[in-house]
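For reference, the chain that follows is the form predicted on its own, supplied as structure tokens.
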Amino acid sequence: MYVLETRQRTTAKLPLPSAVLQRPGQASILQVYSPKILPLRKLQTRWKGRIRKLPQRKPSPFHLRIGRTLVITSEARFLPRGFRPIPRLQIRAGPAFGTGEHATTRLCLRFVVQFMRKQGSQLESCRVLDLGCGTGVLGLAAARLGARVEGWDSDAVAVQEAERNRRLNRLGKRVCFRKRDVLRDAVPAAELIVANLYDHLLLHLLPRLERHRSAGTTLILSGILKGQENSIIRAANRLGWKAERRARLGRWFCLQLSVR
């Protein structure tokens, strides 16, 4: 994975994932990410800045335990003894984002599990929409706990990986994954919408969810860097949402929004 860092300021919709880093007393920096260097070279000719390769460590077995409710693991054979009685979700570490190791995914998983606990007898009819599903870990976690889930991603490779993880966990028709664009396709009804994206995508997504706000949908938004959370909250407030909960892990934030 490569990243272009530039002081260019743009409000245009970028074809690649991006984030704006804001540090006190310093000019903001736009980061644009790509698995290939050529698209960033093209942007660099216009915007200047520097391109660097992000370090990637070799994948190793990981286990994420969320209380006694769920264990996310990459390799069940190496599961610690104390984790074995807890409901399990195995996520293959493939080319798509979201195995449970990243801070944004961890934060989302905690919020999703807590939301599912509160559903009680209504859990079987609870509909969850996972926007930008990547490996499908968030949607699959909700499905493992009993919800009905639909996951979207604009990347066909991610959808394939999510489907592979669905089959690996034998979740059948309780969850499905589709290639969809969150900013173009009509967003179906759901009791919970989870979006682990980037701040600029979240800001464009929020205005499209008016009917979901009217219906009382809960939003869990992540992929938000420290310094970006307030702009998301202000935009949500203007549209009639309130920040019910927030959590931070390292430099990443996760927000849970509900109707004001």
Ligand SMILES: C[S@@+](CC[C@H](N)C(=O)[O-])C[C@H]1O[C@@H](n2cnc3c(N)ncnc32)[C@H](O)[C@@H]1O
Given for the second form:
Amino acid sequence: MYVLETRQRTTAKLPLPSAVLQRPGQASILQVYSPKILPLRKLQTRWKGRIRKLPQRKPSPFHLRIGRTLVITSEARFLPRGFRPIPRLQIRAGPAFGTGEHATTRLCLRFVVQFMRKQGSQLESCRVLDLGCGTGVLGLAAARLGARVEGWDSDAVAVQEAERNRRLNRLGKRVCFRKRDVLRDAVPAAELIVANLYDHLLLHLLPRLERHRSAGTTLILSGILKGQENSIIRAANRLGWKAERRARLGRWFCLQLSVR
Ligand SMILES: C[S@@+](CC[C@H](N)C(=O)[O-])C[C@H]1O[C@@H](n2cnc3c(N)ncnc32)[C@H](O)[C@@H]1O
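Same protein, different condition: the form predicted on its own was shown, now please give the form predicted in complex with the named molecule.
To see the whole picture, the full complex is given below, headed by that same chain.
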């Protein structure tokens, strides 16, 4: 797979999957994806920019166990027998971020699973938003445990992958994935918002969640490097959120915020 990254702005409908990467304080970047390089070369002669070959990730089999609540695996056949009675999720190791192996994802999964366990009988009516869903792993985990989920990603390829994983796990209408930008689109109401993004995006997202704060939503924020956690907590405190929990894995932090 190849990607052309250009500063060109266009409103024309492109024949190839594309995404606009918003960078607060900087010009946005249009990304156009193609399995062949030639169509991108043609666009590049008009729009300039650079073409990159996306690293071919070899699907490496993995399984990850979140306590006794959930097992995430790349391929069902690699699931050890002892894991069978536990709810499981199959996540294809494809081009999108989020197989569950990265520390930021694992921290989120731990918090999401604990949040779901606390919902008890209200789980069925629990709405979860997965912002920056990548493969959809976090949202799909919440759905597997009973929540209703909407996942967003600004990258069209990620949304495709998440949809593919939704079908693979037969989660039906309980989950939907959409191509949306967390800095632009109106964020719907939810009991839980999980956002494994980058710190600058989290800082721009927080002020957009005023309605959610008043409604008592819980936030799980990840993708926070050691040393950045305090600036996120300070920004959240100024907006009325309280850091309920924090967890660290290696150089990554995950925060759970609420108004309580
Ligand atoms: C670190 S990955 C997290 C993937 C997955 N949720 C996980 O936890 O493994 C961040 C994702 O956010 C998406 N993203 C980046 N900027 C975004 C934006 N402005 N709006 C929506 N999604 C965005 C990226 O495309 C990427 O898939």
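Note that the rigid core is defined as the largest set of C-alphas that superpose within 1.5 Å between two forms. Residue numbers count along the first chain shown, from 1. All of these numbers come straight from a predicted model, not from anything done at the bench.
- With the core held fixed, T218 shows a CA shift below 2 Å between these two forms.
- Annotation: Cα of Q228 displaced by less than 2 Å between these two forms, core superposition.
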